[in-house]
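Single chain ahead, written as structure tokens, the form predicted alone.
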Amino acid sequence: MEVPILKQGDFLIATFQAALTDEDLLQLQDALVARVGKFRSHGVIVDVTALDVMDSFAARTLRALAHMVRLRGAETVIVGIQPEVAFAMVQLGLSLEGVPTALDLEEGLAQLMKASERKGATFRGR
């Protein structure tokens, strides 16, 4: 099942719609690396809201997915982890270490933001 990503601006938003195989998560990592650079994106917010559980394959591909996406100089924003996801990925010992999170989509599109805003000002101060 192929996720739909939407730009917004100068970020991509990838919205899951139902659970992913293993190779549908690794498509859409491979997707969102690419269009980064494709649309020289600042940010990409990945919605996880739809998703009522978590493995540790799809935990390790989005931090993975987040360090490539800032090694192609953007940030990841991961939003809507459902409350049991978060229960049950602390009880099994898996984490986003590293990896920003958000209630919801205005709240990782604020820090996206904030985040753009800052690396512009860094940017001019030199």
Partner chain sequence: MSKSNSKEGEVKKVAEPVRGETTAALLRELVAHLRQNRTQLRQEWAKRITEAKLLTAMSQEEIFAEATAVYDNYVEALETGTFEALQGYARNLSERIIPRGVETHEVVGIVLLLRDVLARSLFAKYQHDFALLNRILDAYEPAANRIANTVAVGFVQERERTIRQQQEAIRELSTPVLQVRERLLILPIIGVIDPQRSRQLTEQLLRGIRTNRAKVVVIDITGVAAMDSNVANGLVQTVEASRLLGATVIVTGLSPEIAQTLVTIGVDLTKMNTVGDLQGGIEEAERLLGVKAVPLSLIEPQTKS
Second form
Amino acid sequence: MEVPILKQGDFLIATFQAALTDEDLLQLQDALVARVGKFRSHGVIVDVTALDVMDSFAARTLRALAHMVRLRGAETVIVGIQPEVAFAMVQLGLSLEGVPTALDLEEGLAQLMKASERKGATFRGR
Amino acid sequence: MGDEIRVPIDSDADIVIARQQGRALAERIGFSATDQTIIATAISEVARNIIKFAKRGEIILSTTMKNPERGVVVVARDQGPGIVDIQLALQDGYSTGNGLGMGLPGCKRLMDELEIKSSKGKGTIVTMKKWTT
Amino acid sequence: MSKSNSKEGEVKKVAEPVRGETTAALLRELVAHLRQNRTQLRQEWAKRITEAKLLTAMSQEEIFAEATAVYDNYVEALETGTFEALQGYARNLSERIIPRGVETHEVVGIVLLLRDVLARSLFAKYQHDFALLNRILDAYEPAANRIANTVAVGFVQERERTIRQQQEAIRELSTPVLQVRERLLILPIIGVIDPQRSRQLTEQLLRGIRTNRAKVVVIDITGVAAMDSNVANGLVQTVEASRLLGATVIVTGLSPEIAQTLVTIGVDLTKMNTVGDLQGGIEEAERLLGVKAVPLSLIEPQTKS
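Since the one above is the form predicted alone, can you give the form predicted together with the partner chain too?
Zooming out: every chain and molecule, the one shown earlier first.
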């Protein structure tokens, strides 16, 4: 099952379904990293609201994704982690350290916009 | 009750099937939403270990009773290379695969009981239990 | 006792037709006796309750009123061999007297007293005919035991239910998630944290973050006396899980002793955003929110498009 990627202005939005295999995840990672370059996107939102389990592989892939996207000059925000999923994740020892998170899509977009405004300001300031 | 659900683990898609079956079973015997997620997460981890170390194997899900508590039992069984040092495998931060070492120690934290039987070259059986409280 | 009851009675009748008939007849005689002497036996029972210093939380009038109701239900149970009415009454009585502090031994005590009062009145009545007395007692004993059982068990069950409810309520109360202002939650923790409470607290907080759309949470642990590595790790997990939902956690009220313990047992405090006291924590939270509040309100119309 392929994860749909939506382009909204300067941002890319990927929305997860509940049953996501490792293969789907790796595909998504490649597709997002490629498109960030293609569209010169400023930010990526990965919406995991529908995801029922985040295990070590999914967490590791998301972290790698965020790092790769950052290397291409954009920010990633993971949004919509469910309370139960977050609880199980930290018990398992997964905290997605270094990856920005937000409550939902709306919050994630706000966060990205603020980040790109800041960036714009520093560029103009130079 | 007492019936077994066997999920053959042969590819990464089977990991998803195993954890979905596990969640459904946990829900049927009255686990909270958080516990259902915890059980599904632990199943995902042990199923992943099967793929990573043994290529194939199976997950057997069943229920059990210890009055007045009910429990779910997850058995992950494979005929892979086996675990040489079980104590070491249960230590936080230890991993031979390319993982982060969250696998078995993490599962132990998620579940109430975790037991490993393994012999080199013959395979591994991981048995995990969680009780309703 | 159930020999007077329909089903079992019939089975018994096949095996011992004479005896089955007799037991029913004896119970009928017994019931008639208890009805006849209702006033006197009730008074005797109430008097014995007071003398034994049972139900001290209740007034004389209350004891007599309850004694009357229990007595009538008791006789009815003997007569019909069915216990539903008595069970219902026992539950109802328990509901009323548990909040007043009546203890299990008192309830068991009064039921045993009634049994004794009634047995004595049977002795007095049948002392001239020892064989008949024996048969009456044979019929009375099992019924009386079952009645005592029903009342005592009903009380204990009701008490356990009450205790469970109170525990739930206390747990809820002991971890209140408070919304101080929009997007800011405060979680003041008081008392002892065990793994179970730690878990409940985390679940409650995570739900709170989602429903209130909180961005900052202040966890105040001024009221926590001690912390071992389990609790400390639980706290670290709470902070991490909150962040996964997009909320920043500020921990306040960390006493020097607890801080020292945490460092000694190797808990990584650098992951935790700590501020000295609750007031400081709220100020810091508002600073975080204030910085974010301006661009947020600016961009809101755009995100809706």
